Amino acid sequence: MKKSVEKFNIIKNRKIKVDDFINRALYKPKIGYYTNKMPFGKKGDFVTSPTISNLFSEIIAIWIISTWETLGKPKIFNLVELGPGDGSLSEVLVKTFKNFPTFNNSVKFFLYEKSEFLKRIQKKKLNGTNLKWINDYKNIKGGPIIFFGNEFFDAIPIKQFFIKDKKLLEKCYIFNGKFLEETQCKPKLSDLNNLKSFKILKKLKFIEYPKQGLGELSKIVKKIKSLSGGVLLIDYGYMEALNESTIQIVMKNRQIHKKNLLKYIGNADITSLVNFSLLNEFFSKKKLNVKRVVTQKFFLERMGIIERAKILEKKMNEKQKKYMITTLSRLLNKSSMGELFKVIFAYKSNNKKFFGFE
């Protein structure tokens, strides 16, 4: 245990911010999470919606597409990926995209994504496509762009705060040897100012902020205003605050006790829940349109989901049906990842009639 934990640079007796324990647990280089293990698929430690069901690749593609077409089908058109995970769904969108040639012609495809590792497995999946990886927006010009991310905010570090004896205090973990205790530090007068500034967090008495995540909004926020287009966000979230830690521990696709944070270091995904109040909040304050927050399941419903299942369940044998409609509940049940999953969609435009939300 303890030459593990020295690994990640967490000393005995001296105390670690919540968010810089996750960075650590997350991504440092070669040992951490994302850095040294595929975590995706029956195989890994969590499924996403790109890994359960082609269909839901598919009406992202749909939706890529019609954007395009309500953004005035610009010659050129600049299409994001933010945290690809294993290149599936980037995949199908290839592949969707050849079936509608004057799109495919404008479209230039990046794939933002900071894990060399999993670089590795997206380009041995994605060899032979003309899509090209990116560390940064810089370069990135021409026509409007469009940033997608599904489970991409989740996985970026928060920070938590709480209040005692009337004071805003930031939350931290201490090393006694064994394991983690929570602890109290100081929080920088930066980050009071932040959090006083968004209403939906002023009557909180647990606060989580994605202090980085928001930090990676901004960049792409910036390239928005510079170019136009938005960026779509689907996530594991919620609406209502819920004045609590959200931090979850996952492994093997089932949630571990966060008791034994330092136990499955490296070796878990450590992810929270996407306050979508906040990040509703934080684009109108960047000046951004915002379509109202929605389900995954009113989203993928209103984007014909449903219809395109029954048109491929004619060419489908009796398993492949099963195995359709399976998946396909998975996506929308509510109890599963059709409520739980939120969608939001900020953006630059004259246009106001994007798909998906109405």
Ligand SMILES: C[S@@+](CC[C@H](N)C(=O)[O-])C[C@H]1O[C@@H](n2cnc3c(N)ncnc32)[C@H](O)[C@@H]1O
The other form holds:
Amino acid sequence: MKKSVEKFNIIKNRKIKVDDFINRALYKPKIGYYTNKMPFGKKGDFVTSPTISNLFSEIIAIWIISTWETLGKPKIFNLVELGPGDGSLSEVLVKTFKNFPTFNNSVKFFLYEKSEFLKRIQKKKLNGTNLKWINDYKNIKGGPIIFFGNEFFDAIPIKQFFIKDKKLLEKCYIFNGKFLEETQCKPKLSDLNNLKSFKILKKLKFIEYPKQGLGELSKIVKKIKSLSGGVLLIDYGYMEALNESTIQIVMKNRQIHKKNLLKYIGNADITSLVNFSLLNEFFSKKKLNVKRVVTQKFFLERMGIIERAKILEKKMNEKQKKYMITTLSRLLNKSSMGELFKVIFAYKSNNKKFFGFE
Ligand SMILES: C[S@@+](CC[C@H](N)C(=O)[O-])C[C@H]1O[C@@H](n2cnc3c(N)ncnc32)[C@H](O)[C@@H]1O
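Now show me the form predicted in complex with the ligand, since the one above was the form predicted on its own.
Up next: the whole complex, starting with the chain shown before.
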């Protein structure tokens, strides 16, 4: 443990803010979780919808094509996947788009990924496609733009604040020589002012504030405002704030107790639940239209996932059918991902007929 503490530059008795700590744990070059380890799949630490079932990705492909139609079938249509992970979703999208030649000829497809390690994995998987990796959006021009991300937002570090003696304080960690203890720090005035500008956060005693995530979304909103289009985010989260920490530390598909955080630092994922009401308010404040937030179950069913499964079933043997039913129920069941995962779409367009939300 001493070694890992030194590597991550965590100094005894020096306070570190929650988001700074998570940033180091996930993205410190060479040793951060997303810079050195394959997180996805059965042998990884967690599974995501695109790594569970191709059906999920096919439905996203259909949603993207229907959105292109709603936007008037533009000749240039920019598409950006946010945080593509192991590239599973994009792989199915590329394959599905080939069945729709007019659409396919219009698409300019970009991948926005922070981790160099995952970029290498994506490039290997998507070898031979004409996808482009980007670090910012400035060279994307021409037609409208659609951003989409599955479990993108939950992977971005958050800040935490709490009220003590009527004062809003920021949560920090301090290394006491054995483990990380929770403590308090004086918040920056600009952070306090920003979070106080959100109605949804006003009455809370414990606040999770995705400063970095909203920074990412601000760049996205700016691009949507100049080109038109929208952003679709799918993630696990809530509508009613919980007044408690939602940070989870996950390894080998299990949650790890936060007391053991330092032991597994760099080898465990750290995520938090997404506050969809906050995202809603954020997009509205930025003057984008927002579709009502729906559950993953609602969205996938509205987009025809059951009908698609019935078509595929006809060509399957019993073993394949069984597998498809199991994975489909993981995506849709209330007790699994169906309700906890939610979908939000914020957009700028005169036509409001986007599918999946009504
Ligand atoms: C939880 S994974 C989800 C991966 C994939 N979308 C899936 O559903 O399987 C989060 C992804 O977002 C990327 N990511 C996190 N923060 C990012 C940022 N600020 N900019 C770009 N990519 C980021 C991670 O490196 C990773 O690829």
